[in-house]
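Next up: a single chain in C-alpha cells, the form predicted on its own.
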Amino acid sequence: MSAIGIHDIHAATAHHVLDLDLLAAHRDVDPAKYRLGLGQDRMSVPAPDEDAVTMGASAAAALLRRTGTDGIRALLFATESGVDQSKAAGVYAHRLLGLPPQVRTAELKQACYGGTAALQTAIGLVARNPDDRVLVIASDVARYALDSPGEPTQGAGAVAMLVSADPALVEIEPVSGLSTADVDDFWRPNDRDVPVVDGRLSVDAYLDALTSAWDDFRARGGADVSRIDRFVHHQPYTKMARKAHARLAEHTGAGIGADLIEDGLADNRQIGNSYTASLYLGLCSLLRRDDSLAGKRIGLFSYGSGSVSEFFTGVVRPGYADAMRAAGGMDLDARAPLDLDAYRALHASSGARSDDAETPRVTTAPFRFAGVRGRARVYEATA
C-alpha cells in the first residue's frame, strides 16, 4: 500500500484579537500569570458574523485553490462548536466551497480529539479507495464564562487538511496508541453556552491519557522515543503542552528536550485554544518554521476531554518546505484589536440563537454568517 497522509494543510483564525495584558489589568493580576503561567500572549475572538463554519470554510477555500476539488469524495468536519444538533457543519461548508454533490459529508465530535478522529477516518477511506481524497476540517471557538479561570485560554481557529495517497507533506504512520476513560474534567451540557470545567482534574486526566496512549503505542510496535525527532502535543494553552512533554520525558526516561516542541507552540500563543484544530495548528506552525524536517518523524498527541486520546507519528516528506512557503500562512497581524469593553460586549452578545435576526457585517474573511432566516442559519460569501 502506498503512503497515506496530509497532502496539503491550511489554517485560519477569527477577525478580532485581544491582548491578554488588557485582560490581566482588568482582573488585577500580573500579566506574567498569562504569558508565563499559561504560555499565552493573545487570543482570537470571532466577529458577530463568524463561527466554526465560516472559519473552517475559509481555511478549506485557501487549500482548495491550490489543490482543486477533483477526487474529493468525503468532507469530515470536526468541531465541538457545532451550530445545529442535527445538521452537520460540513453541509454548510460543502455549499460554500462549491463541492460536487457526490461527497460524503459528516460532523465528528469528541471534544478536542475530534480532529484526529476525522483524520484517522479519512486515512481509512483513502486506504479503501486510494484514488479518493478526503477534506478534513477542524474548527472551533473556545468560549468560557467571563471572569472564569478558563477565560484567558479562550481562542478560535480552524485547520483544513487534504488527505490522500502519496501525500506531499506528511505520511501518517499506521501505528497508533489509544486511551479512553470516562472522566468529568470538561463538558458542555445542551442547555449551556459555556463548558463546565474542573481545571485541576483536566490537567491530571490529560497527563494520564498521554502516558496511557504512549504505552499502547509502544506495545503495538510504535517507534521508540529516541526515533522521534519533533513532538506536537494538544495545546489548550501552550504551558499544557510543555507539561505533557516533560511528563513524556519522565515516563520514558529519555532526554527529549523542550526544543523539540518550540516551533509548534508559536501560533497557539497568539491564537489561544482552538479545540479540535489545536493539534493541527501546532503542526502547521512547526512545518512553516522548520525547514530541516524532510525525512524526520513527528510525534503527535491528541487529547479530548471526557476523555479520548491518541499518540501517533508522521514522517515529513521531501519538498514539504517549498510547499509550505508557496502556500503561505495566517497573517496574525491583520486581526482587528479589541479593547476590553468591546471584547466583553462581544462576549455577552455571542452564543447560540435560533430566532430570526440579521448579523452585522464585520468580518473580511471569505465567508460570513449572515443571520437566521425562517429559523435556518444563512451563510454567504463576502465577495
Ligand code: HMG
Second form
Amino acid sequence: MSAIGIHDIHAATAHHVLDLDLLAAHRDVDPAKYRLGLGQDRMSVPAPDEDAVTMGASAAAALLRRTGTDGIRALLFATESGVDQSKAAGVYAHRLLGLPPQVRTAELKQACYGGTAALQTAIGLVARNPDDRVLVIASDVARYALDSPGEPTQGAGAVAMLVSADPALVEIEPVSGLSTADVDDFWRPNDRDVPVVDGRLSVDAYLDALTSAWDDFRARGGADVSRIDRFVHHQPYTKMARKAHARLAEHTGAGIGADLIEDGLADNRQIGNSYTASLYLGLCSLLRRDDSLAGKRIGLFSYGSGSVSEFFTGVVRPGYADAMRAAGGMDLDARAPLDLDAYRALHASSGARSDDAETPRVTTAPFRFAGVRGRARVYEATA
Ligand code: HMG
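Having seen the form predicted on its own, could you give me the form predicted together with this ligand?
Below: every chain and molecule of the assembly, starting with the one above.
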C-alpha cells in the first residue's frame, strides 16, 4: 500500500484578538501568570458573525483553491462547538465550499480528540479506495465562563486538511497508541454554553493519557523515542504541551529537549485553545517554521477530555517546505483588537440561540453567519 497522509493543510482563526495583559489587569493577576505560567500571550475571539462553521469553511476554501475538489468523496467535520444537535456542521461547509453532492459528510465529536478521529477515519477511507480524497475540517471556539480559571485559555481556530494517497506534506504511519478512560475532567452538558471543568484533574488526566497511549504505541511496534525528531502535543495552552513533553522525557528516560516542540507552539501562544484544531494548528506552525524536516519523523499526541487520546507519528515528505511557503499562512497581526469591555460584551452575547435574528456584519473572513431565519441558521459568503 502506498503512503497515506496529509496532502495539504491550511489554518484560519477568528476576526478579533484580546491581549491577555488586559485580562490580567481586569482580574488583578500578574500578567506573567498568563505569559509564563500558562504560556499564552493573546487569544482569538470570534466576531458575532463567526462560529466553527465559518472558520472551518474559510480554512478549507483557501486549501481547495490550491488542490481543487476532484476526487473528494468525504467531508469530515470535527468540532465540540457544533451549531446543531442533529445537522452536521460539515453540511453547511459543504454548500459554502461548492462541493458536489456526491460527498459523504458527517460531524465527529470527542472533545479535542475529534480532529484526530476525523484524520484517522479519513486515512481508513483512503486505504479502502486509494483514488478518493477526504477533506478533514477541525474547527472550534473554546469558550469558558467569564472570570473562571479557564478564561485565559480561550481561543478559536480551524484547520483544514486534505487526506490522500501519496501525500505532499506528511505521511501518517500506521501504528497508533490509544487510550480511553471515563474521566469527568471537562465536559459540556446540553443545557450549557460553557464547559464544566475540573482543571487540576484535567491536567493529571491529560498526562496519564499521554503515558498510557505512549506505552500502547511502543507495545505495537511504534518508533523508539530516539527515532522521533519533533513532537507536537495537544495544546490547550502551550505550558501544557511543555508539561507533556517533560512527562514523556521522564517516562522514557530519553533526552528529548524542549527544542523539539518549540516551533509547534508559536501560533498557539497567539490564538489560544482551538480544541479539535489545536494539535493541527501546532503541526502547521511547525511545518511553516522549520524547513529542515524532510524525511524526519514527527510524534503527535492528541488528547480529548473525557477522555480519549492517541499517540501517532508522521514522516515529512520532501518538497513540503516549498509547498508550505507557497501556501502562505495566517496573518495573526491582521486581527482586530478588542478592549476588555468589548470582549466581555461579546462573550456575554455569544451563547447559542435559535430564534430568528440577523447578525451584525463584522467579519472580513470569506464566510459569515448571517443569522437565524425560519429557525434555520443562514451562512453566506462575505464577498
Ligand atoms: P490556574 O488557576 O491558572 O492554575 O488554572 P495555577 O494557579 O496552578 O497557575 C497556572 C501556572 O501558572 C502554574 O504553573 C503557576 O505556578 C504559574 P505550573 O505549576 O502549572 O507549572 N504561575 C505563574 N507563573 C509565572 N508568574 C506568575 C505566576 N503565577 C502562577 N506570577 C488551569 C490553570 C489549567 C487549571 C486552568 O487554566 C483551566 O482550568 N484551564 C482549562 C482546562 C485545561 O486547559 N486543561 C488542560 C488539560 S485538559 C485538555 O487539554 C483538554 C481541553 O483542551 C478540552 C477538550 O479536550 O475538549 C481543555
